[in-house]
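Here we start with a single chain on its own, the form predicted on its own, put down as C-alpha cells.
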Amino acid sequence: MEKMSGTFAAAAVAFVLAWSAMPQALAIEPAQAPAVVSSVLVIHAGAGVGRSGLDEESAAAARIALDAALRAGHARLQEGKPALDAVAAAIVVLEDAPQFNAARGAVFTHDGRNELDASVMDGASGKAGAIAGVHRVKNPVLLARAVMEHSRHVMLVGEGAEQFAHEQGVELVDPSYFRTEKRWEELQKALRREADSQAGAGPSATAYFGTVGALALDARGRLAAGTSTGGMVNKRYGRVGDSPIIGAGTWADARCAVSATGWGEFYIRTAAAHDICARVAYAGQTISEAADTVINRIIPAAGGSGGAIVLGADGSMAFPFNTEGMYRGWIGADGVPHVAIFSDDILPLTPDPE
C-alpha cells in the first residue's frame, strides 16, 4: 500500500510539473462572451380590424398609442435590460390605451363585466406566467410576471390571482376603470344580434379578435413574449382564449417568440403559437415559413382566422394575418418605430438607411 501511495504521489507530482511546463497547451480556454446582437421590440394590437369600422381619428389614436408602446420597449432595451422587461413595458402602454381590447379598453362579458387574461414566456429561461378572468387588475401583463417570478405555478385565475396581486402590490383598480362607452355599445350590439337570432347562434366571428402583444430580443440575444387580452365580446361562462394558455397564444424559446391574436378556440386547438416555434426548431423553416404555415393555412383550414407576431433570435420578424386588417409594428436599434394597421400599409422589415 505504501508503494502504490509513493507511485501516485510520484504521478501527481509529474503531471503538475507537466501542466507548468505546457500551459498554453493544457490551459482552459475563458469561457466566450455572450454575442452582441442587434435589439428588436416587435407588437401588435390585434387582428380584425376592418376600414369601415376605424375612421381617420380612430386610426390615428391608435398609430400614436402604437408608436408610443414601441419607444416605451426600446427604451429598456436600450438601458441594457432583458428583453422580458421590454416586453412588458410595451404591453403596459397599449393595456392603458382605451383603442384596443386589453385592460382599459377591455371588452364586457354577456353579464356586463370586464375579464382580463394575459401571459408571459421567458426563452432564456423557458419560466412562464399567466393570470385569467380578473377584474379589477390595472395591468395584467405585470401580474402575469409577477406569477412567474414570484410564484410556484404558471396559472391563476379569477379571485386567487387577485389575492396574489395584492400579495405582490400588483396594482388593483375598481372595475369601473375599465368601462369605456365604446365597447359598452358593443356590447348592447352584440345583445340585440344574440336577442334577434332564434337559433340563438350567439356572436359573430368579429367578436373573437382583440388581444395586444409584444415580443422582444435583447443585445444578448434573449427572447420573450407576452399576451394581454379583455377576451370575447359577451362571451359567458368564464370562457377562456389563447392568450393566458402558454403555447396557444404566448409562446419563447432561444430561437423564436410568439404572441398570437385570433379567434382563440382554433389557436388552442392547434397549440398556434409552439407549433410556430416547433417548426423553426424541428423543421428547418424560415421565422416566415412556419408563421404563414400556421397562420394562413391550418388554422384556417381548422375554420379559424386570425393573426400573430413572430420574432427568431437571428432578427427575422414575420407578421402573418389573414383578416382586412392587424395594428402592428417593430422598433430596432435605431430607435426608429414602424407601425401599420391595414394589409396595404408598407411595414419595412429591416432598419431605415442611414
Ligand code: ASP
Given for the second form:
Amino acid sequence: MEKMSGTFAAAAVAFVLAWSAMPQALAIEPAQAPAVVSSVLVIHAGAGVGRSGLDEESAAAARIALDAALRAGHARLQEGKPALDAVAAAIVVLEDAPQFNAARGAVFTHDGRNELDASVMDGASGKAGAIAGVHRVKNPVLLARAVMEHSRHVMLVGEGAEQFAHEQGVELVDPSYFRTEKRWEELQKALRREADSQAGAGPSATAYFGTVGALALDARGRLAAGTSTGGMVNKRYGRVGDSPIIGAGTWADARCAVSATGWGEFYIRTAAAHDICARVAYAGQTISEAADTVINRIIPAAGGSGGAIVLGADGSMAFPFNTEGMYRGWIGADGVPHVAIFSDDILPLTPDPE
Ligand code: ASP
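Next, report the structure of the form predicted together with this ligand; the form predicted on its own has already been given.
Below, the chain from earlier opens the complete complex, with every other chain and molecule after it.
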C-alpha cells in the first residue's frame, strides 16, 4: 500500500513538473491511460475552426454530428467488430455532415471543384489503403478501405480510383452533391484575398483547414486509423495533401495510431503521423510527449500549423493542436461521448465518475 502511494506521489510530482514545463500557449491535453484498458474511439473534424467563423447554432450542429460519429463507431466496437470498422463507421458520419471539410462539406479547389482524398491503416496487419483527387465518391473512406482490402495497391488516384469504386460497388454521386454555399463563399473570399495580396502563394491561414479522422482500439487490442478531407480551400487542381499519404496524415501500428489535420505540406515534409509513432516505438516517448513534440514543436518550427489525434494501444490518447480550435472527441466502453471544439474547452480524458 505504502509502495503504491509512493509510486502515485512520484507520478503526481512528475506529472506536475511535466505539465508546468509545457508552453502555455500550446493547446495540449495530457494523455491518461484508463485504469482498465478497453475499447475506445477517438475522432477529430479539423483544426481550422475559429471562433469568428462559428456561430452558436453551427457549433451546436457540429457537436451533434461529432456525437453521432462517436456513437456510430462505438456501436461497432460494442458488437466486437475490428477497430477498422469503427474507424470507417465514424468517418462516414463525419463525411456525410455538411459542417466538416470532407466529402459532403468539402472545400473547393481554385477552379471550383471538390477534390477528395482519404486513407486508412490497420495497425495489426500494417495494411493501408488510400485514394486522392476523386470528384464523385460519396464516402472516400470506404473507397480507401476497398483499395486496402480488394486491390494489390496502397493508393489509387483520380479516374482510376473512380473506376475502381464503380467495380467495387462503392457509391458514386454527381459532383454537385459536394457543393455547399458556405464552402463556395469561402472560395470566393479566398480568391478575393489572393487577388488583393497578389501573392498567389496559396493558403497561409488556418481558416483554410478542415479534415476528419478517427482512431480506434478494439476489444482485442488492435488499432486502426483513418482520415478524409477535401484538402485546403483554393488549392490547385491536382494538389494532394497529407491526409491520403500514409505516414504523413495517417498511421497505425501495433502500439500507436494517428490522424492529422493541418497545413498538409508541412505534415508531408515531416512525415508527421509516422514520426509521432516512431517516437513512441524507438525513443520511449509517451503518446502525449510524442504528439506534442511533432505537432506543437516540429511543425510550427517548419512554418506549419494544425493538430492531430493520437491513440496508444494502452488506451492513452492525445489531442494536440496549435490553432484556435479543433473539433475533437472520444468515447470509451461506457458509451458516453465527450466532445470539444475550442482550445479552452475542457475535454475530460477519463470516464465520468458514476
Ligand atoms: N491536412 C489537410 C490537407 O492539407 C487539410 C486539413 O487537415 O485541414 O489537405
